[in-house]
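This document opens with one chain alone, in structure tokens, the form predicted on its own.
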Amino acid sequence: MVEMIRKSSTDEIVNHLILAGSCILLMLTGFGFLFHVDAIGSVFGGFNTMKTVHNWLGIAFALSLLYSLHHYLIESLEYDADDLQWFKVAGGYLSHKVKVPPMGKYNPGQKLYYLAVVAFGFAIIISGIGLWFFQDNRTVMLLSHIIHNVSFVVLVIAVPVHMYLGTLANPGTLQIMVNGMMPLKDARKKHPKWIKAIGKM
């Protein structure tokens, strides 16, 4: 029997699930807006009640996105020179035959992604309340505008990236995204810093 590591906790998983979710809709909604896609907005029952479903959305992407802080912020935030070599090889992700750095729970390209969610993520909250609360004042929509129109451009390629890496890129992390489990010997294989610090090594 395979032994087991339990890499994410159950309030991640599901947290990650509702943040992930809102997001990809929102990006849907935001892109139906962005190009006035017709087939988009009558999915949701035309563009008046897209705009309510992607208000509401985008409450819930914050509300996540806050809760998400305490899981991943603090270490999103420290780099070692593991990590930096890391950088310097590209993960292996571009040649097999390089050596890879240990890691520790997570990557720095995962922690840098997160950085950029945080970032982009806060960005176009700010700026969907200026949209939402303060339309009589032009000067406040036109930077609304372009803030939120620069952070879903980045948003929208982000993702599928992310998406990619932590799916068909990386086999068995799917895995961890639903039940917060991975195998005990790729975890050492993987993440030997975070398992020698939790003493399963």
Ligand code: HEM
Contents of the next structure:
Amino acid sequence: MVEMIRKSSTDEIVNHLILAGSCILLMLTGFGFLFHVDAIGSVFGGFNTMKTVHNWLGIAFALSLLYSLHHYLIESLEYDADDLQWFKVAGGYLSHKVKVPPMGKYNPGQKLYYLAVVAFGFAIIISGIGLWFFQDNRTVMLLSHIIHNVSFVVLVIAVPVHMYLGTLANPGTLQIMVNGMMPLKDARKKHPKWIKAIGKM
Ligand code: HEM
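Having seen the form predicted on its own, could you now give me the structure of the form predicted together with ligand HEM?
Full assembly next; the chain just shown is listed first.
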């Protein structure tokens, strides 16, 4: 039998599902508004209902993003010499000849991805509140539109890259999202510093 190790706790898994589900639906409905795609609007029974759904999905996204802070924020702010070396060899993604340094629980690419989700996620949430509640204020509306759209562009690029890296590019990783587990043998190879720190090396 393959010995497994838990990488994500149950609350991390559930929160990631809420974050991912709300984010993807927000991007889809947001895309529908931006380009006035009737086909997307009709799925929600028209643009008015879609706006209500979009606003409330924004609340779910905001709460799950806030909750995710205690899962990933501290680790995402810590970088050591191996992390800097990881950037120099581009994580080994561009060449198989380079030596990838030993990693902790998350690699620096994942940490930066999280910081981007936090920065642009909160920017899109705050500007969304502006668009929802301050429709009589021209300055707030103008600024909110700009911030909401710029953040949308960043997230609409970053999230699909993350989805690709979590599925097709790294077979086996998706299991962590679903049940939180990964084979201990793989974890020793991919995350030796984390495995050492928890005494399972
Ligand atoms: C359905 C699409 C998605 C898939 C298949 C997916 C897949 C995954 C997987 C497999 C992990 C675990 C990686 C590991 O522990 O090594 C993960 C972690 C994570 N995901 Fe997703 N994810 C998706 C959508 C999202 C979305 C929409 C967001 C945020 C907007 C998000 C944010 C995160 C964060 C913050 C982590 C933890 C740290 C990191 O890997 O950067 N995910 N995801």
